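In the form predicted on its own, a lone chain appears below as structure tokens.
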Amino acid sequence: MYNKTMSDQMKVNILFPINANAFTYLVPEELQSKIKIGARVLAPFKRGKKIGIVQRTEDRGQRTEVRRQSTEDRRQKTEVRTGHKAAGTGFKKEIILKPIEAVLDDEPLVPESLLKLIEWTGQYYMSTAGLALKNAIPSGIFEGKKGGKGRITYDDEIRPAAIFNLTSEQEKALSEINKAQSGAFLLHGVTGSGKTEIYLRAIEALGDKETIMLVPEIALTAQIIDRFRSRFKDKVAFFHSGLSPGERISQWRKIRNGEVKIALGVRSAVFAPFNNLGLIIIDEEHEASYKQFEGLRYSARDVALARAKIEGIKIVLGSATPSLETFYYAKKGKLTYLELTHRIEQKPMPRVEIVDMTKEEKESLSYSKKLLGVLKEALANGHQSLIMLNRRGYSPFLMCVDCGYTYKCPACSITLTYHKDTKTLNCHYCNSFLEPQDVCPQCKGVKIKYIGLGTQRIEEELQALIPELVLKRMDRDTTRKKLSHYRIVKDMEEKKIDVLLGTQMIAKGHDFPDVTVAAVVFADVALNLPDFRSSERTFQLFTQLAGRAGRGDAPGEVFIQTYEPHHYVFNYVCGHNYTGFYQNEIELRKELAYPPFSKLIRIVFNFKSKDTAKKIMKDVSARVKKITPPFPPLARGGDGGVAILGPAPAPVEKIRNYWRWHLILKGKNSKSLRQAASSVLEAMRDIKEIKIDVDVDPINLL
């Protein structure tokens, strides 16, 4: 059967959900009529069998590149993408192609356009198409699982959809979106201006076409779910971290089989397998949670933009505080700019006051007398309040006041955070914990003090200061259980809570009409991180929190307690002045040639010991200096310039027992930047005892 020459036989490229690109296989004659791009096949793989997806086909007689691969080349790819070493050197003999064994689907399971997106994602993020496939398709699909019965239950009663009269600004924005067949839009609207209503009506106007709507994980709460259920009934599939593997498969198959028209979810929903997609919406497009920080380091926002371009459809990016890059590109005309400058029903924006904690009279370590008075007044008037401290736990660390000893994570170069409820010292990077001792491990002293503030501590203090308050805390510790976000938000909606206190989770995606007070207890936490985006994130976070207050009939007030009251960010937060902040910040970015005036690639080198790191990085540094790339330095100007910064120890030097150094590549031209990154990786490929991570378009440099 296989006596034909290899070039005369039909071949297919098969993509497996592993960290590799496609593999080429032969197709037996009896299976050739069944082969379709996007269908699953069973193929021999190593010593066993594996299920993969047909990525593309090559007809008989079509010229095929001989599969002659250098194991050195394989090793380079493996090192770059996973940090693992592959053994062997030199060229291997010609690989004999194997035939696939079975075709498992009569019709394509994965749309061809989605396969193109998967391939683009692997290439753009300097990873592999297989790893992108693994992120895009639930693992159970490759295991032949049919899905499980949903354990997530929402309220049985679906409330009727409220009818709103659109403002003139909303009508104009909606008209621009509806009349377009394709293209990208930035919907820039102040908090409470009715962006969600525009999303809903734009979806309704699509007719039979389908929609992907992405929201940050923390924003996928009772409110957005209920609004979509009331508007679109059972035509919505939900994707979030609370789904079991079986539920995820069930939701995925509903989308694939055309049983629903909308996929509402978090990052991975960008890969929803729709066949007739018409619109993608990215709510709170500035959110960092759209970026995946491990494995395939992709940004769902940017992948969504690529998908819209591949499929020729329209995409809407919405935010009250757009990322500087998005706003810059909108001003340059790369996105259509739509603006909502007023709240619904002309409700006023809340008044923002900066509380100078160096002068203000304090009732406790965490609370000024002024803030406590405002909280008591809100309680007396039957209103609710929000209090944010973007640091969970009870206290950032324990310190021996005799010798200065602090508990640090043995696996990460950070101090451990004390959690009073579990009486443990926890690492928020690797999730390890220790039980503190009554005496100092270093000097045997007994004067151990709690240093700093965490959400548990400010909760305890507030309950002691105003015992009659009904308090609820929302942070990662209180929302581990399934649907815990949903229940907390429900309690707020039903006014079972007087004060909702927590981390940045409370600042985003919520609409509580009875909240009249929003406060930041210790604003200085976010201001001074060693990252060029720290001011932008601070402005966005405080503006988003301020936007939760005064959305009902009563006006809102915002109080930001800080020991740095003259920081320039506060001036713009007080005036709800995004444009002013943008103009100030964009000049700093331009001066330093940071995004959007350049692109970045970050290469992180990981080592198992500090001594090994120092020794090898001397060699790495020498090799980097010897690189003679085909592009000019960034300092010379021009679009082809690239600057290589480092290598140097990462700001967080140790995580999960790996010592970390990093290298930042900065350039205006994406092609030149990738060439530079490839040159660096090529120079490192024979170095042992090193694990390399590549982060294209990093959103933090810690």
Given for the second form:
Amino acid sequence: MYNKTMSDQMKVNILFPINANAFTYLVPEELQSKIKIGARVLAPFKRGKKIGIVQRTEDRGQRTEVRRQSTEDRRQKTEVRTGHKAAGTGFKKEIILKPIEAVLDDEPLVPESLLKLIEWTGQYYMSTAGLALKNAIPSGIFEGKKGGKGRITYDDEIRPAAIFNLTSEQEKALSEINKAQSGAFLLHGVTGSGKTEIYLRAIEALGDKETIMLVPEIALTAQIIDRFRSRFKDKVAFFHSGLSPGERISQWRKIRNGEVKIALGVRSAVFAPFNNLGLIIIDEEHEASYKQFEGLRYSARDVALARAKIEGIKIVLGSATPSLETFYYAKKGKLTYLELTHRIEQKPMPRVEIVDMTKEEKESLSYSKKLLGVLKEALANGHQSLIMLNRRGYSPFLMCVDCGYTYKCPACSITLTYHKDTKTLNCHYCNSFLEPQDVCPQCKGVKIKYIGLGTQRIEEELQALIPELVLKRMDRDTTRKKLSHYRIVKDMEEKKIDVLLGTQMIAKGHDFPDVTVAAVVFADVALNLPDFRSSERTFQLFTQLAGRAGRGDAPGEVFIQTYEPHHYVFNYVCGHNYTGFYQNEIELRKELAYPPFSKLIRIVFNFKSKDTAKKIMKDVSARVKKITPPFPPLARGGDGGVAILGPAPAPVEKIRNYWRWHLILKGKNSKSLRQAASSVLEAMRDIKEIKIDVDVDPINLL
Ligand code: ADP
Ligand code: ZN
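For comparison with the form predicted on its own, provide the form predicted together with ligand ADP.
Below: every chain and molecule of the assembly, starting with the one above.
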């Protein structure tokens, strides 16, 4: 035996599912042979013990892997200091490391490539690897929980998969995908062109390899679940927000134990713990819901692209209306472009008509005579209809006719939406609610008016106008219960419903062959939002809705009611003209140097009081001005330039009692942009009163 010095001993970096990077520990001699990257260990933490994952090992001062970024390294060290007592000695500060207590797995629980992805995610989103780990793995897994029953009660009867020959366009796209071992594809196919069929066959062609298929909120995809179940039986694990913690654990374990070949799910399924992944598919890649809006603000699509790169596998992004960024990158050759230009069986695209509500005769507040006539006709022919209004509740505000008072959320700078079913005024930001009074709280007036439209109101109106109609509403309020969405879709399929009415939920992905009419009640809700992506979103949403009509034997018709019929987006929607829209929009983006011509990082500053916010932001502003010089302005600085916009009050000034300011960094080069953001954060490190959120690649600037 010889005396070991500190540097002689084996050290490990342990990642815990908390918002921090890895911590360093010593490994006692008897545990050294058991240490494996990705295995769980039990380690002392603060005053207790915690379960973490071995991120990497350092043996006798020799690192098995070099850390990528020095800033991460620095941060890690400070965290080690705070997490563990650092002993200050006269000349040299030595960090006293503690030993881990046990290794809990014989085999790694988290595959090494997944660990790499988790690290990448923490770093890219200027967050921590620990928070990424927490997002990636169900919490019960760390404690070794076995999971619940894991039986998800969908209908047990599944219709057998239809058998047909692929169209020549499908054939061509599929063979390109099958041929490749790696690389990214954009599958751009008009609505109803058979994209899903290509996904299914590409998965079948993989043989032993595994697939992750992401969809934009599984609640929206009852039909996809059925198609996957009928094709792949019990070889599929499902991930969606309706799972209980126990179900989540058992789905995760099924994947980890190799019992399933496919993970189908929303965002977090991108972290499915497969060992032999061959393919990732992102359906409706343009969907905003791939981005997480709180905590770790990651885009599952972009993390998927990173995962495909790390694992050297192929990835398919599918959409009828690709995001501008994705289409741009496809044009530049970063993704292989695959196109489906026609609907299956050469079915025609639906006719789209803009209904000018300033001129049209109206039967009620929300319905033109024209639209009502069309709905009656569809009903008489045994066809179904979809009606969309992208705003839930009954009316977006109550107003006192005498003094103009409207109810605002006490915690957010947002007017409250009246919900008639619960007779409450709800905040759609923080979910709190109030009960309205009979008299105006301000002037005691008694004339209170409902202003504006919500899904509950257009439902009520339509039922009154056509009483014999069987109507169902689908929005977040009617789909809170587990599987309620699935049931509505089933009822629609089985033709128990004449008209399905709701928010954007009704526009996505469904394949109802008997729907001939799709309508937007009040398109103006979506136009002119103060966001550079608002036209893009409007175009995508209306095109997706139009895509639901006329998928069966009878042709489809689309009616868009609006008070702004000359808005430029409508031209492209009517013409089913994606490329025309793209060309117009990409020019605007270029002019303003918005993505894809730049990248954005948004920093949101949250304060407990309005006055503190103002005072401190003045200071912050001065500090930010000082740190700009190393980063040349965007216009003159070439690719390394960074523009710092703000700080300024955020458009939504208060949410959940926090007063918000924000700052947007814009740059072409991801690295210098990130450096600039780091400098901004560094410059205000000592200000205690701020709660800071960093959003890399933000898609919501409100
Ligand atoms: P998309 O995802 O592009 O909107 P789907 O994959 O849902 O389109 O296909 C639309 C419909 O056409 C589905 O009912 C599907 O089963 C059917 N379908 C797909 N490919 C074919 C084909 N080659 N021949 C006949 N029907 C097809
Ligand atoms: Zn609120």
